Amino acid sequence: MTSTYAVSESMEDYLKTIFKVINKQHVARPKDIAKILKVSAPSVTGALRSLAEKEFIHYSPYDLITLTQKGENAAKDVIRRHDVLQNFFEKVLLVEQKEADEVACRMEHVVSPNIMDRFISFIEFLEICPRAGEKWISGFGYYCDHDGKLDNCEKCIELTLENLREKKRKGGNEAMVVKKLNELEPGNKGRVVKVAVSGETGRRLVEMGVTAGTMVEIEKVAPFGDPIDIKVKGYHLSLRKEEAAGITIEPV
């Protein structure tokens, strides 16, 4: 089935080249364009006339170019798409970088949701199955560089066992790269990068404001410790910390 949404290809990478630099530089002009996707001026104007038509972008000729929330989902799409496949090419096939952005670049397009599905799908099982893993993919590694020879097989068995065990009892731990609402101290701000607050909460705080992506300040903490005023999209909200332990926040 063909959705009404759909754009070609050539589209779809200019809308997510837009988004990008305008994340990145707050404002995108069509050379900026032209030099990361390496075509010529002329062929920028034309690609953005047309999108411009379809209601992606605001576009006239020497403006600045602005996404439209159709183009603005548009890219976010792509861009989970390409995301998802780059993820799947370094982490699982443990292709270069430079390669794997380069392939995930061409097939973002033209995976159908199925098979999208079945990437996120293996992904998350290579992660959860014990019988996969880390020392897992490591061993495909090692199986391809070294024409696939298969020695210590029984043993590799008995150390994932072995290592299921030792993670039951330890419970696990992840590495943390960002903070958590509740962490913050008045004053400090940050972008708000996911919401993991359950059930009607969850969504809830979502209505607010409080979505991806948005800024947040800590403004104060209650008398007693708890709950605390947080400042987002022009107000203020109060959650408790145990809420606020939910989200996930990018200082700045």
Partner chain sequence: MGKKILVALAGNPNSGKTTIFNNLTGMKQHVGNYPGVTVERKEGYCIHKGIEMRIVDLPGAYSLSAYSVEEAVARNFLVNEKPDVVVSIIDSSNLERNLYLAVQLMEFGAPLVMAFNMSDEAKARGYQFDLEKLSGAFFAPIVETVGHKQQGMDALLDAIVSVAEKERNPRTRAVVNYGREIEEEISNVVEALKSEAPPGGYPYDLRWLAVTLLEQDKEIEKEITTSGVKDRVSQGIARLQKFFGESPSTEIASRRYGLISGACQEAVRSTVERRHTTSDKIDNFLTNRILGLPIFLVMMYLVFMLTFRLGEPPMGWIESFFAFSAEKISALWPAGSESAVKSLLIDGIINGVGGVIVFLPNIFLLFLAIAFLEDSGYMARAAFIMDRIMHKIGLHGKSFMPMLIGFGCSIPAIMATRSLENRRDRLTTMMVIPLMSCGARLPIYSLIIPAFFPQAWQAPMLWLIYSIGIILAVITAKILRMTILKGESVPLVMELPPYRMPTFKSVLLHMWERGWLYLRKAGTVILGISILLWAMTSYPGLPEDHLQRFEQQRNAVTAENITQEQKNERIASIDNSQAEAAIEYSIMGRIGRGIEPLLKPMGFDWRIGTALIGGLAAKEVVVSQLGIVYSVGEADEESESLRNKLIRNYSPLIGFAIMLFTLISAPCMATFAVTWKESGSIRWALLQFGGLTALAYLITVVVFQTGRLMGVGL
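Form predicted alone, following the form predicted together with its partner chain:
Keep in mind that what follows is only the chain, not its partners or any molecules around it.
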């Protein structure tokens, strides 16, 4: 078990579940946890007491469950590992959502921080490498669905080189196109060029990896453009419109 918070796989499942219940219902009760994890009430009570002793949650019998800051950080760490793995299985390996989720639930407890960083870097590499991208992944899907057959490899390489040369020609004649993060639409991706956000939010962004060169994806934009939900290095962040306006992006 690779968590930096010294909890077992079972306890990580409890923390993740508590976090999600609180986010959805604003409050968490033992019966909610028991129902989701499909365990008995005594098992839940024992787990909650253990988490409270380790200062991951605030808990007393017949009361609501809340996460401490330590518990919230630990829960987010587990959820991030799960999201990165599921994203890799679905978007790179083209595995169905249900199976990807189930396998990620098992692997999230054992993957090391170094391998997690490699997963994230590999996904980013696929998005920016001229030889990869969506077409390359689609080709992998074709390979899997047609008994390992590879067709038109030479044509694929020729098109890749042609596209790269065209991009270089444009790059030599045109200035880099950049936008503010708040100007992008859901599903858009881009590389961070500059972060001009100060204060606590600026520090939080740096801690989450929002620095120059990092890939960012817009997940959801609320009505009137506030807040804006983004994904970066496996983290899901919610930014105010004015905060997003301080981040300059080069769309890809």
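Positions refer to the first chain, counted from 1. So that the term is clear: the rigid core is the largest set of C-alpha atoms that superpose within 1.5 Å between two forms. Only a predicted model underlies this, so the values are computations on that prediction, with no experimental measurement involved.
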**Asked** Using the core for the fit, does the CA position of Asn87 change by 2 Å or more between these two forms?
**Response** no
**Prompt:** Superposing on the rigid core, is the CA of Asp13 displaced by 2 Å or more between these two forms?
**Reply:** no
**Message:** Tell me whether Val216 is among the residues that move between these two forms (Cα shift of 2 angstroms or more, core superposed).
**Reply:** yes
